[in-house]
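Just the one chain here, laid out as structure tokens, in the form predicted on its own.
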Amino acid sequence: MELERRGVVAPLVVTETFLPLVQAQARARRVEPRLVVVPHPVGGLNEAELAGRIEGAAAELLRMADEARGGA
């Protein structure tokens, strides 16, 4: 979150379960972080399940990167 405050595009990947905690910290720090929310849990997944989570998050991260560069 500190990087975002300094103008560096730094999306956070967070699971649904921890989203309220991240939002509370963001409010306390007075920042609006870029968030990529993935289903919980991430630990304990098999290879195929984890690959699906990664693909979804990667697509959103790429979209955010394009947006930050002035594209899309």
The other form holds:
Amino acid sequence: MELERRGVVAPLVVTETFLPLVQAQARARRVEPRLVVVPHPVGGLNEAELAGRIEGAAAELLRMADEARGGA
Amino acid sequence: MSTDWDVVVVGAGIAGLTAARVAAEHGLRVVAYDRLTPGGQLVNLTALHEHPGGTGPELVAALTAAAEGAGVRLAYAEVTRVHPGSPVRLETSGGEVTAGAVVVATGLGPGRLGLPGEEALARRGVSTCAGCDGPLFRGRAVAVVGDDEWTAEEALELAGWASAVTVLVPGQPRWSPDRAARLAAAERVEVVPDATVTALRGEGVLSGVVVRTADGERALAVAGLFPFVGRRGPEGLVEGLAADAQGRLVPSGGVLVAGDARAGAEQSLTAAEADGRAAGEAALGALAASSGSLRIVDPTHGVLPEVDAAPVGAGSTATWTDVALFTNSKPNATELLRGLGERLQAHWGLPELGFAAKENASVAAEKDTIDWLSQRFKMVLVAVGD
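Can you return the structure of this protein in the form predicted together with the partner chain rather than the form predicted on its own?
After this comes the whole thing, all chains and molecules, with the earlier chain placed first.
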């Protein structure tokens, strides 16, 4: 979040479980974070499961990145 | 008496967030400080068996939402010293603040065996967070050292990953019959009472420990070691406040202490929550006693100020080809980031991606790392929470 405050486009990859905590931190830091939310958990996934997380999150990340670049 | 806050709570775990919420619900101006994130070690517990709060993160999220809803301001800075008095003065990594009352709810520090080589093997086999590092030991043997509820809970969590979990108890277990039954039912868990770890083995990474029991000393080959003994309270944090043998504070002189940081506290979530509630009410009482019956409540308490809401520009000359990944080093976080980074790299035709990592998820990012990323890159994909 400090990166966003410094003007860097910094999407945060966060699991659904931790989303409320990240949002609370964002409010406290007065930042509106760009969030890429993935299902919980990430740790302990095997290769195929991890590939599924990547596949599921990639479209949102690319959309967010294109939007940030286009609006710059 | 004019102070920055009515109540400052040091530590935003279950006790601290509860104390803060209770005080704020009575109209007090309350700030809860935490070094990194709300919840403390509770964030790392994936299952709660003594509290109807779901997982650790879910409980922390609920506590955080309730505190914020009551008007508590969360602040992310380390409180390094508390000076009791009227007002209470607190030194923090973000500067000095004053308050009418303080609640210390820092919890306990991480476990330590105090053996030679332990520091060098930290995060190289020695860990104090099963939820964080358990997946690293999938299919491998680990040992857990301790005798309390937290030890049992971490052992049960590790049993979901490790091939074998040996719980080395330096005496007799103190955990509840319910946890004893669940440990007994776990096929991969063995509890060894009256066991002392006398040495660590391993060059660069942990390969085993030496254990002494009534039968003598033996080597135990383990890839992971999770010590939950030697956890200490925040002794020295509060000027002039006594501590017990475990470094837990003895409340006196108007300083309120809640949760595991308090001498004599029962180590459980429900006890910490009750302790926090009592501390929040005690803070209210202390302020009422010091200010008389008339109290003017600030109607804007809890409303975030606008003055510092503006983004801080870094003056960077980076372009959209300058993209980096920044991982918190949790298991699979780096792999997830690299996978997403490769997609972006292909999508934008980027020649390369920068990379940075925190040493581990339990520490804040180094300022130098943030400086480097903000000056060198236009976009940074961050793995922040899993």
